[in-house]
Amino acid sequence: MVQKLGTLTETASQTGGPYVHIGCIPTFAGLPGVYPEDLGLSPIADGAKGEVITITGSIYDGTGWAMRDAMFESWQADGAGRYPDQLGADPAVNGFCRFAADKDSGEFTLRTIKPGAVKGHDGRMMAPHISVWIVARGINIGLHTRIYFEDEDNSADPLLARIEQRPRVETLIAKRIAAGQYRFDIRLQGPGETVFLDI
């Protein structure tokens, strides 16, 4: 005979593992044609309005070790701050972007448009900044940030004036290392560990 259940209990969390890449982003798996391209190969198409940056950097777990099997999803406003759905904004920057480190040195690069600023839904402008969702090895839950940027005025956005530890706000902000590029290094756990949103 059959238990009826009354109520249905929560699927155990299982950490991301080799598939999420299979699953994801199918050809730097090396598995080419399962789509036609990959999804979110990049936020931008040509023509897109702003400056053309690159953001670099690594993800390191507790040990210090970078992470070579990390997958980001990023999503930000084009140059004016307008996202994709809102009037006045460029066709040409859809925001959404599906990246992977590398295999060998665990190094990310994310090339798009510098973002503008942004009006929040309580009518404070937010900072220039990128989203990120992050998935590897050992995150059962993905895990949420923002990179800002060191050569923006930071000081009034309302997510960065809520991290009671000031001295963790440079987590969240990217460095300057050249004209258009930038430096973002993650880290999981310990010394500098990055700020992760519970959102």
The other form holds:
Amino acid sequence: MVQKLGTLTETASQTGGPYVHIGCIPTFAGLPGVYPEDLGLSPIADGAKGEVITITGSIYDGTGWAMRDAMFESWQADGAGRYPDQLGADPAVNGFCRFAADKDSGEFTLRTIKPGAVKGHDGRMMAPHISVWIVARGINIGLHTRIYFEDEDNSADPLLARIEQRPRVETLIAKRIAAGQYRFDIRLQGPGETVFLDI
Amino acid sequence: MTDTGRLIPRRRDMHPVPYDPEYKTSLTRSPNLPLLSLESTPSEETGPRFGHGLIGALDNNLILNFSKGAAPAIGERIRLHGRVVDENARPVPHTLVEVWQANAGGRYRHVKDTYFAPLDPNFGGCGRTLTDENGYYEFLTIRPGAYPWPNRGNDWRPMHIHVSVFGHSFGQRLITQTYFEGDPLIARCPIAATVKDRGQLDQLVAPLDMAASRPMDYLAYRFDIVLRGRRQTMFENKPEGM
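Can you now output the form predicted in complex with the partner chain? The one shown was the form predicted on its own.
What follows is the entire complex, opening with the chain shown before.
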């Protein structure tokens, strides 16, 4: 016998199911008025410092079908790379957004400011990125990934450096399609499968 | 000691398998390639906070929140309550818990739910609350009905309530489902069965809690939730291996 550890095991995940929108963004789901507004409508308020950007994309299942029922959450630093609790953080950046694939086209849009580089624990800088969490019917445990930007210097990013197959790095990099506009597609499996994170 | 350490890595074997042939939708929605495993960074260790100003008086009362208190929802009245703690058994205070569920007939108020069980004009099916300083939360609702769904030839979801919890860091984010003690459909459910560890599946089943029920009013079910914890150590500021 040995001493008993007092630690617990994390509760098992279950799929968010097809109606995750009812619980998380009920107005979007067609239940207006239960709450004054849906949570996480925007990660920024007026006056947020930095470049306002729009990221659009789709999320594809293994058959190449753009999923209509996925929900996303994003979390990011402010324009100077500070998270909301940190000293000097921009009060106009709450950093959190919930958004969903369009029920007809499957396309999603995230409007925010481009985050600054964030310092890691070892002092190395992480290139500007937005953390994304994805839930949907058929996804049994929410998927974490990151959005980086084509027009930033990603060469020294510690996370991207850990991706052995270099072409896969591209799956985490949003493509610039116009000033302030980016495209970021997510592929759950198959050719071009997005790098998902266990982090 | 404050919560400043790295997140404890997820034990993926304690979670559902992403790809499960018995749950057909998972086949095309699960990554084929391995996840990239890394130590958490400030991007995962920070997370959104939500204040009490967010929460309305009826938000955690699904019996009344859709009708704004005008008329109660139809169904067996139940209280769902419990604590949110982390893997170090420490309470997770002031964190947002959201729930959603079918009505008493097993029908969701959603444009895509075409099951012919009727909608209840006084039931929306969503609720939210913040845990208190001890990590405690509670909802008043009705027992959701079981319902059929298109998967194998004749699959039925057991009675369940979807639960979403934030914790204090983005890497703790969790969505799960609460099942009810004694429901024979749990053992037949391919979604419940994506959790391969028997003990972990048992932890998704809320026991009847008579001590927390109210005579002549509602039954209670207890559902405690464990989120990822953070490593508690003085050694964090040293480079790896030193």
